[in-house]
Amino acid sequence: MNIGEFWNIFEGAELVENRIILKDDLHKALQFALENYSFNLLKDITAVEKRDKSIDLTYHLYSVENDEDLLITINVWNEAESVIDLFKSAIADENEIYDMFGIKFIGNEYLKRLYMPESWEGFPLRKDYIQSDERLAWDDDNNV
C-alpha cells in the first residue's frame, strides 16, 4: 500500500508505526481504502480514552484480496461519523463503543446500549466513571 496517497488526499494524516492517524475525514478515508485498496473487511473498531478525556477510535481493516491489514485511527470527543454504510459489521462495534464510552455515531440509526440496560447512568469504561453499590445492584430481570 502506498501511504503517500493518503498524505496527498487527507491533509494532516500521519503514519505512526503500522497505522494512519487522521485529523478528520474518517468516512472519506475508509471509503478510499475500501475502493482503492480493496480493504473490504472491517475486523473491529476499538476505543481508548486518553488523559485529556478524548477517545482514539481505531478501525482495523483487512484486504482479503491482498492479505493485508490497515489500521486507521482518529481522535474524537463526544461523537464520530458512522461507517455502517461502508461496513455493516460496524453496527455492533459502534453500539459497544457508545454503550461503554458514550461516543455517539452520527448516521447510525441503530445506536443503542448493547450490554448495559437503557436506564444505566454513565459509561463504564470512561476514566471518570464512578462505581457505586447502587448502580451494580441488578434484579432478576436485569433491571437496575
The other form holds:
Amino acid sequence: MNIGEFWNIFEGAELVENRIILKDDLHKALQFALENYSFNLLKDITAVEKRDKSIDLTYHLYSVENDEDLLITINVWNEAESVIDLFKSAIADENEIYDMFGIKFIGNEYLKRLYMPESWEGFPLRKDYIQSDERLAWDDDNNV
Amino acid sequence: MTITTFKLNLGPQHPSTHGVLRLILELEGEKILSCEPDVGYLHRGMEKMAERMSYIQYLPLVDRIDYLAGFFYSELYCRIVEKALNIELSQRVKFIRVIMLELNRIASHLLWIGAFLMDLGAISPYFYAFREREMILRYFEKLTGQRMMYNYFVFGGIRRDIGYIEDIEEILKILPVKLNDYERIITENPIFISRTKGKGILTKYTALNYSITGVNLRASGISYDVRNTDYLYEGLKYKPVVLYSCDAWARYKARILEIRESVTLIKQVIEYLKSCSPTEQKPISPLNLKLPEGNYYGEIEAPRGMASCYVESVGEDRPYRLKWRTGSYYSVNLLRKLLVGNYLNDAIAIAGSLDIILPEVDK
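Structure of the form predicted together with its partner chain, please, following the form predicted alone?
Below: every chain and molecule of the assembly, starting with the one above.
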C-alpha cells in the first residue's frame, strides 16, 4: 500500500518498521484506511504499557480484498477516541482494554468491567498493579 | 392492553451456553429486543501469567486457552519463539504438526456438531459424534499421554516422534463413511432444516464489521483462510470451504465440509511421512531461554476463527507483554446484533451455530 497519502493528511505520522505511528487523529486515520483502501477487518487492538506508563494502542487492520495488513499505533495516556462507529468489533477490544488497562474510550457507551467484578479496584495488566490480597498473588522480586 | 418488556438471564448455568456464558436478554413476549453478553466467569489471567513466567513454564498453560483445540495455541506460541530465535523446522516436523492440528480440528468440529444438535433437541447425533471423536482422542492419548491438554509441541520441534500411523489411517477410513451417515441423519432432516435454514443471517458486511473469522466468515461467502499463507501448509493441496447462504445451516454444512477437507490434508501428509526417514529434529533447550528484544506476531487458523499471538520482549526470560486474539471473543460480541429481532427459541440455535467456547473468550 502506498502510505504516501498518510503523510499529507496526518501531520507528524511516521513509519517505523511495518507500522504507522500517529500523533493524533486516530479515528480519522482509521476511517481513511477503511474508506479509501478497504481495510474492512479490524483484527484486534493491542495495548502495551510503556516504561513511562503511557499506553501504545495498536490497531491491526486487514483488507480481505487485497490481502494486506496495516498496523496503526498511537500513544495515549488515559483516554482515547473510540472507533465503534467504524468497526463494531471494537466494542469487544475497547472493553477489554478498559478492563485491563483502565483507558477510557470516548464515545463507547458499552464500557464496563468485563472479566473483573464490578467492585474490583485497579487494572491488572498495568505494570504497577499490586494486589493487596497476598493469597491471590505471588511476587518473585519480594519473595512474597 | 399495555405491552411491557422484561429482562431474562440466559445462563450462566443453562446447559446450552456450554459452561459459563451469561446473556442478558430484553424480551417483549418471546421476541428479543436487545442482548448483552456478560463474560468473565472463567477468567484466569492468561496474559498476566505470561508476564510472570519463563517461556517454558508458560507452555503447558497455553493448551488451556481452548481445551478443545489445544494444539492450535501450542503451535502458535511455539511459532512465536521459533520466529524470534530463527529456528527452521524440518519438513517432517512441520507435517507432523499439520497432522496433529487437522486431527484436532476434526475432533473440535465433531464435538460442535454433537453439542449443536443437542441444543436443538436431537440427542442421538451427540453420541455418534462423540464416538468418532473418541477415536481421535484415543490416538492423542496413545501418542502424547493426554486426551485434551497435550503439551506435545515444544520450541523447535515436538516432544517425541510420531507413531501409530496405522491408527490414523484407520480413523481416515472410518470417518468419511460416518460423515455420510451424519449427512443422512442431519443435513436432510426436515426438522433440522426448519430450525436452521434462514436463521441467524450473518451478512458479509456484518461479519467483517464484527471481526468474525474462520468457518463463520467462510459460511458468509468470504474466502479468508489463514492456512493459505501458513508456512506449515506449504506444498499441500487445500481448497477453502466457502458457502454463500450466510445462515446457521451454512455454518453447520461448512463444518462438515471442513472435516472432509481436513481428511484429504492428512492423507497427503501421511503419504509424505511414509516416504521419509524417521529422523527427528531435536528441540532446543528451554533452559535460560531469552528472546531478543523486539515484537513478534503470529497467526493461525483455529477451529473457531483466526487466533493470533503478540509477544513483546525486552530481552528477558519472560515476555514483557503477551496478547492473545481468539475467535470466540468476537463471536460473543456478535450476539449483541445477531439475536435482536429473533425469538427466544431461535436464540439457542443461533448462538450455538457460532461455535463459542468460553475458555477462549475469558482467557
